[in-house]
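What follows is one chain in structure tokens, specifically the form predicted alone.
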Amino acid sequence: MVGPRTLAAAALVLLAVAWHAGHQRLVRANGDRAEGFVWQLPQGFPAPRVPPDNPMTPVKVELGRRLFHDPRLSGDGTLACVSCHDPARAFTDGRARALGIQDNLHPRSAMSLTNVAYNATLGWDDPGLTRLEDQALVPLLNTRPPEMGVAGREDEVLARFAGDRRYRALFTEAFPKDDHPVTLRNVTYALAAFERTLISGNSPYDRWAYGGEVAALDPEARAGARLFFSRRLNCFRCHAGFNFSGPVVYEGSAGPRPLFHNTGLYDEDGRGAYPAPNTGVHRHSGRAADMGKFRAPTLRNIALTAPYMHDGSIPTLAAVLDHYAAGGRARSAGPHAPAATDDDLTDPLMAGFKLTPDERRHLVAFLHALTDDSFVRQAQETGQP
């Protein structure tokens, strides 16, 4: 069902992928466990990977789509998954740093979640963060700081939902062998089952290289792309693949090593240091050679989750070329910053390029044109509760 083309993970083979535009391919998820579940799959992409314990099934999915929306998940009930995964900003919030109950500042910008399934690991900077069932359990129960303030809340949220028939109901049926379904534990199975049928493949950029739609990009997109699959550019080095996003899983899938890049956007110190508490991979190693290490993101529908960067700290796509064309943002940051200094934490392939007015404005057609209008169209118009 995966071919060899859909395998490759270099962004150059990505050119190669069969796509059909407008069209869905159907695949049954689960084997024989699939209980009616047919994946809607853009033509070229794989089935997701799913858990042995955690099958996709229709009720299943549909259970995790009103918990997503509903503020009552939250220990006060003010807030829901989508506050901070917004559908019409192809799930992000549009904010620097996500806010949590009672306005408490998360350290970090809200991850898109679009093509969440395929991600290798989750989040920005955790390497051992790898299945979505575990990584529900990080907004619902962190305390540092509280993001929906459920810890210490279990029992309280839980009666909600166990006290309302219609959730009830749904959660006897996604669970049906479990003698008290509504449990956190099914709670956090029933969302990463909704999460991973957020599929996005169906952009402008899709429908040009793979569907022979010659009027779905413009000129200049068309020059961007040639642009960004340079090898004078290299962004397709860590933007790779089907998800422009480096190492993906999906069913069938060797467990890919995990990449993180360290892209020069710090220079605390003159020796690479990021602002704690956003030290990336570091925070969770303690190696210093782990320092300012992020994951590349995807870069479907980038144009709707500005601003960016890990802490949301450069507004535009434009000023986001402008970092990678100066070899990272510390080394031009101004006549106040720290000397920067070539240093073995940034990633070797920031060796910054020149871009004329023209192509910097191609590049960012281009980025445009990985907007899936139908994808996000379709996650407003199915989202409510």
The other form holds:
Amino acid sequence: MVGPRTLAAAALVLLAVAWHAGHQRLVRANGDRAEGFVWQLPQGFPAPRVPPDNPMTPVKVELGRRLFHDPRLSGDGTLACVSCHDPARAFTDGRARALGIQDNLHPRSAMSLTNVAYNATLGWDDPGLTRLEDQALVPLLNTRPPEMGVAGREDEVLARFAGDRRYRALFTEAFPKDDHPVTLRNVTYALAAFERTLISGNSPYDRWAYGGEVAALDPEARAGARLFFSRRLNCFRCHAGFNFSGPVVYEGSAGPRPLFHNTGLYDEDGRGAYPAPNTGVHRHSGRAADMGKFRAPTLRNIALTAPYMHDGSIPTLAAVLDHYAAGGRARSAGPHAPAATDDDLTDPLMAGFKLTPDERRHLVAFLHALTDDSFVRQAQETGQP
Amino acid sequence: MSSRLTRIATVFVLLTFFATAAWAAGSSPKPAKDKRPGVAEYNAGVKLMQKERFAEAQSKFEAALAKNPKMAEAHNNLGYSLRKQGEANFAKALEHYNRAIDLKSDLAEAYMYRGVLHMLMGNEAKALEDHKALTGMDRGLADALQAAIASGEEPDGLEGLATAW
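Next up, the form predicted in complex with the partner chain. The previous block was the form predicted alone.
Full complex below, order starting with the chain above.
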């Protein structure tokens, strides 16, 4: 028989448990709290999606920013992330193909980091690479060819930061639950947090589209926008949405389907082969149908990122337009040209189109109107360690 | 003999029971008809709109609004049905989009349709205002409206159709 006192005591215990459960402080998986970080988003932009295990904090972003600019992060201390991702070039390097330590030439060009937080996949052609935290390991540890040359020298590289008083303090503050916070994992997490802040949305186009400045686009750029979004050219089908890119993710968005396109840039064998090792998604999947498929990068700040395409094989924006107008360079000028226009590999959207010289000029003016000078300026100003 | 009859009867009863259960499981009951005022007319209008029979859709949405004048979605779809019947209806279509937004300020579809109409009427600044409002409501519609305003071309299909009510 349970007496009234016992019942009352049990009720009090239950109430206490319920009160405690209802007032728990939310703590992230790794013990960090995302307090204190405020996104500074351009008008019309959604908040980037942040992995639950790597919440944004100001100190982590600051640590990532310093690491990004610090050549001590490479094996031989000669290259920093910024060496290939220069803010003045919208975080690219101006080369057709990136250059790693000891002048190792990478098969592909350094990608822009403009709005990288929104990319559904990272890199030119890897459907499985979806987290900046994982992507950061690629240049650090790649050995074919070496990029930053950290593989095999991890302890040596980390010791440089563990031995630096300022870095030690930043790592400790950014990862307060870790007894030994100077780890490769935390390096990549801090880099990812910094990269998520590289948000660009203050171009003339944005001031027109979101800022209420109808005159922000000059007449040539406005005419180019008309062409870019037209059914005749269909540029916006692949360079889509607010980011002028392939699929995006952001806070609250559905998980998008990764999307890659073969634009008919090469046809090495009359059957659409791309030159190895740059065979696109095929490089990862081995599937013949994935030959030559690459991600559509953002066109934001595209005027600053020449030369173009995954291997930097097209020098100017005007020449890029010629490639698309031809329905793919390989169809008009490749060794097997004129190629059939109904092959299985080239994206059906690569139907080709005719451009007058005026239209070509207007499109280039529009692409220039996607340049965000304030983004570049601010990135340069805050770039110094 | 009687035990055999009993067995046959038992099997018959069991078969009848399971057959009835299987029939019941395989034939989902029809959803109850929504008897709220104007809903039947509204749903009929949506079907006609999807078949691009805009004049008939207009009649249905008008009938829905006669029964329920506060049906924002019907105002939105009526506006579209009117607009698709020609430029002479643009002003009236705009009134209905405005009414839809007055009634339901977060009806993303109405901003989409009104933005397209503003674009077609040459009011780029107003179209961009609707685009701006839409970015906080429905990213997909906002992108479609962005493309429409920038290109000056109507979106494909019925993007902006309000179906749920």
